[in-house]
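Just the one chain here, the form predicted alone, laid out as structure tokens.
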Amino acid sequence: MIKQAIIPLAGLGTRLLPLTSVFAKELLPINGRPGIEFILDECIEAGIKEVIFIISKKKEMIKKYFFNDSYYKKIIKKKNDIRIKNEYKKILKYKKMIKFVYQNKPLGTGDAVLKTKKFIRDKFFLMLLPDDLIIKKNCSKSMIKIHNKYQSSVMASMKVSKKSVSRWGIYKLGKKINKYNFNIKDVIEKPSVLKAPSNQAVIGRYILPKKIFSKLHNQKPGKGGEIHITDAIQSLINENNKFIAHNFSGKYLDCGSMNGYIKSNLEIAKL
């Protein structure tokens, strides 16, 4: 079972500049509840029981949002509101399935994901990327259920206009399982428009086997200079080891980009 998931936040998020230059993206208000609420109640909903924040000193706002008690007793001993005490019970609840690791230097998400090792105990966990919103459809649980009948590594799948392909990790897709999965062949990090081996697209969610731990340690940079999540993945891909391809049926929204977090506002407003 998968009981642990992970969610890298240590993102500067300059697509959403200027609002980022003084509060943490993943904090932003999405229909008047911080967007990693929705993240965290795909989570719990999911089955997921510990789930560990990658943050920066810069993004300590992040922490100090779930442990901030003193302030949230002195307005509710003040007002005695009972909406004001609600928030703080959800609070709570979120607070104590929280952990909190540092990645202080920007060097991508694979990097991000190596400082968690100490922290797995399964052989795989969840990886969710808080600015793709799946809404209507729980893609994390549906993504479990994949897991559990395969054994196997699964990751969210979306096709994208053959225009875009370059901002995504795009796959080669192997055999048809059924409908909505598919074996994986490669993924390819942010591939140009000709060289794309297909227009299905990595969407943030992802189970990992635990032994990525140990490619991602001697993975040498990537483009950008970064450790890519996607290259470690090609090498477990090229040892056989077995990835699938989800096509969720859940709504895509990407709170990442100012024209997509506006977006995602109207859309969840409408639930």
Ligand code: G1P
Given for the second form:
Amino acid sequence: MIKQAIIPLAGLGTRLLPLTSVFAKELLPINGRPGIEFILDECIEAGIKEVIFIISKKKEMIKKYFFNDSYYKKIIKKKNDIRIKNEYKKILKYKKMIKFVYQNKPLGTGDAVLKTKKFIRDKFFLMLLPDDLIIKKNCSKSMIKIHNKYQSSVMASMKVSKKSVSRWGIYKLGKKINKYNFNIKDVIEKPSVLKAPSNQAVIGRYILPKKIFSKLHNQKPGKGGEIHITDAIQSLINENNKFIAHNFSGKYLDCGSMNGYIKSNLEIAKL
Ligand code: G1P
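Switch from the form predicted alone to the form predicted in complex with the ligand and give that structure.
Up next: the whole complex, starting with the chain shown before.
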């Protein structure tokens, strides 16, 4: 069973400047709620019991958002406001399931994952990238079902335009399992248009095996000098570990860029 999730939150959010110059992008409201709450709700609905946040000293406001009890208690004592009471209850529910680890240098997603090593108990865990919102259908829940059936790693997948492949991790797909699921032959981080084996992209939901930590330990920096989770996954594929690409049926929203963030607000307002 998949009971633990990890969420890398130490990113600087430069694509959302100036909004992120003093503010954590994951707390920016999307139609009135911090983006990270949508990600947490997806986890809860998928049966996740513990979420590990990978933050940095610069992103401590995320911790404060969930651990501001004395402030809420003071306000509630002064004003018996039912709305505030309910909001605090919601925060308490999230708080109970969150643990924090630190990644103070932005060395890449692979390095962020490595920081969670001592907390991961089971053979597999879920990772969600907070820039990637998927609405209308719970992608994590669908992926956990696939994992339970095939006992393998699973990653979210979506077709992107051919000219945008260098923005994504790109799959070389193998045998089709059914309409929505494929075996992954290879995965390459941000290839050039010429080198891309397809236009099937990695989206930020991963069910990863615990043994990925040993790969990350020895991994050299890749594209842009960062330690990429994609490269560690490729090493596991090379050793015949099974990875399935799941073409999810929900709607993808990119909250990590300014255009995407504005569009996400409009889309979520329509729900
Ligand atoms: C990360 C991954 C990339 C994936 C993307 C999905 O890239 O490295 O493989 O396609 O998330 O959003 P980033 O968005 O951090 O550049």
